[in-house]
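Presented below, as structure tokens, is a lone chain in the form predicted on its own.
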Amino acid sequence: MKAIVLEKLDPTATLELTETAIPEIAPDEVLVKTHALAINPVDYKTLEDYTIVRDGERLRASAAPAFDGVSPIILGWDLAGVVTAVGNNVTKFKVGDAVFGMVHFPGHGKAYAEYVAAPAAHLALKPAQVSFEVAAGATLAAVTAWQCLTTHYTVRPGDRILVTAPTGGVGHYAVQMAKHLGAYVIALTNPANAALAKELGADEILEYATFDTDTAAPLQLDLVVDAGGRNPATWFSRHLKPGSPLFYLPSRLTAHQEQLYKEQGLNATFKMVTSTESDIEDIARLLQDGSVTTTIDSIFPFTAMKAAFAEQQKGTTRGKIIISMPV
């Protein structure tokens, strides 16, 4: 099959398709026919080794331990398409079904190729009317988006609820989800972006540049998910109802900071997502009904990893970046 083989994490890496052996299956894996994939941020800061230093302490992207003393490499997490094969404890799917699914994360997920062994677990069927394309798209972001507001928190009807970077991979799914759970959503974006914010579901839209955060009344918000990360925690410190929480989403926080907001009586955490079951059985019922769909930025052939990666990596993808794959 071919697949993106990596020796080593490389910021220069060509990320060229490579002959390898298709993957065998464990007894509760199945062997899926890939279809589409997505990227994320966090893709590129893995293949990077991503690291930050942030008062004094050094911070890597959040998939990249998992690949430590491991070559070789096959990045990606996200994936949807066809089962070919089941395990002998898999009772869940069938040869022939269409799955998607977030494989692995953190971990190696392994999914930067034509065929993928993947946990059933870690898989959902995908709604007859859902493209590929978009069921690829909801996975790594939009379980991120689920767990933070079913899981770290659970929103209530009528939860005031602000998401930053309301159009990109995680902000979009976001919205989307949290007026599906009945909270006031407030979009804080640019003017470029706030017609498409306002019709993932939006009810209100800040604009970065003309909101003043230190004059404004205060917008009473009952959690902040910060999909941009360009803030920090004190910025919204007004606006947050007492104890309220605020999930950083791009990067981790180091103990430190979490600790001087602490004592600043911010709940601000870093949130990183994991695959489970329950969640992409979730987002597929989310998908089957319409109360979740993908934007699409654009598609890249899988010979054009390089150039997608590109993309991602300029900050303005609206919606996800998928990738066809030869079928």
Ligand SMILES: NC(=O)c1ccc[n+]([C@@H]2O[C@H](COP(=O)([O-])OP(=O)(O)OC[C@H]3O[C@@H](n4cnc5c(N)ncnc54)[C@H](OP(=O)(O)O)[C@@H]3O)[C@@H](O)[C@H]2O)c1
Contents of the next structure:
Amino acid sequence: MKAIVLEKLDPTATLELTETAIPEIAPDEVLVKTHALAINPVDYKTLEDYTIVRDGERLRASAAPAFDGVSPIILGWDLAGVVTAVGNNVTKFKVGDAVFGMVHFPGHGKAYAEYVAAPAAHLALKPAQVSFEVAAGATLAAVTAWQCLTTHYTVRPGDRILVTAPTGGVGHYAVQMAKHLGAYVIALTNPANAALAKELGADEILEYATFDTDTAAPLQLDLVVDAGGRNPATWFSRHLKPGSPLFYLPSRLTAHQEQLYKEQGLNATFKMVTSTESDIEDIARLLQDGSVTTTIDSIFPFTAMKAAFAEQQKGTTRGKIIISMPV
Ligand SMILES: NC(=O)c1ccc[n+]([C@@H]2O[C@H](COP(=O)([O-])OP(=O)(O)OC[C@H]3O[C@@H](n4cnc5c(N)ncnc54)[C@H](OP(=O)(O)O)[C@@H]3O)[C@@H](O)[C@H]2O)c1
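And the form predicted together with the named molecule, for comparison with the form predicted on its own?
Full assembly next; the chain just shown is listed first.
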């Protein structure tokens, strides 16, 4: 089969297709012939073994440690495709089922391939009316948003929720999901993305340049999903209700950052997404009933993965970048 195989994490890797063996499946896995994949910022951050040194602390991409000492590597976690073989312990799927999911995050997903050995517990049935491209998008970014709204916090109708970077991969699902759960959604973005944020369901749009955090009426927030991570702790201090959570997503917080949030009386934590069966099944239901869909920014062929990475790195993605597989 064709796959993008790397000897090690390396920003100069060519990301070209090579021939490699179709993977064996374990008893709790299925073999999926991939039709579409999705990429995320963590893909290029992992490829680069992206490390930021902030406040004297070394912060690596959340999935990078999974590849220490591992070779060869096949990157990628998000896929949609068709089951071609079923492990002995799997009762949930049969050959021919169309499925989608986020495989083994934050581990070795091996999704950049024509065939992927995927734990049945990391997949859900793809709703029939949903395309492989839409389903492939609604994986890592969608599970991240869903876990913020239903696992790390439980949204109640009427909650006031602020989403930053609300038209990016995570943000555009977070806005739709928070609306679906009955929240009042405030999107913090720039003018170019305001119309899309509104279309996704945001009740109110604030703009970075014009919203004066020090003088505006307090937003009385119950939750902040901070996918952008651009605002300092002081930005939020007047606007979150006491004790209400702020989920910071771009990277782990340093001790110094934690201190800054604490000084502002904020309950801010980094949250990391993990492959969870009930969450991908919930997302399948949300796709099925039309509560959530994927805004597709662009579709790249598998042969153009490097170009897809360059596009993702611009930081201007509206919804998801999808990779189409040869079928
Ligand atoms: N913790 C986790 O488990 C987890 C899971 C998924 C993603 N993430 C992280 O969350 C972040 C968002 O992910 P995503 O998939 O939504 O990415 P994305 O699709 O690339 O997000 C695009 C949006 O990010 C904002 N942005 C662009 N440049 C920026 C900059 N220099 N600083 C801050 N924000 C910028 C822009 O929104 P505005 O102009 O509207 O701000 C843009 O629309 C990334 O850092 C990603 O690595 C973490």
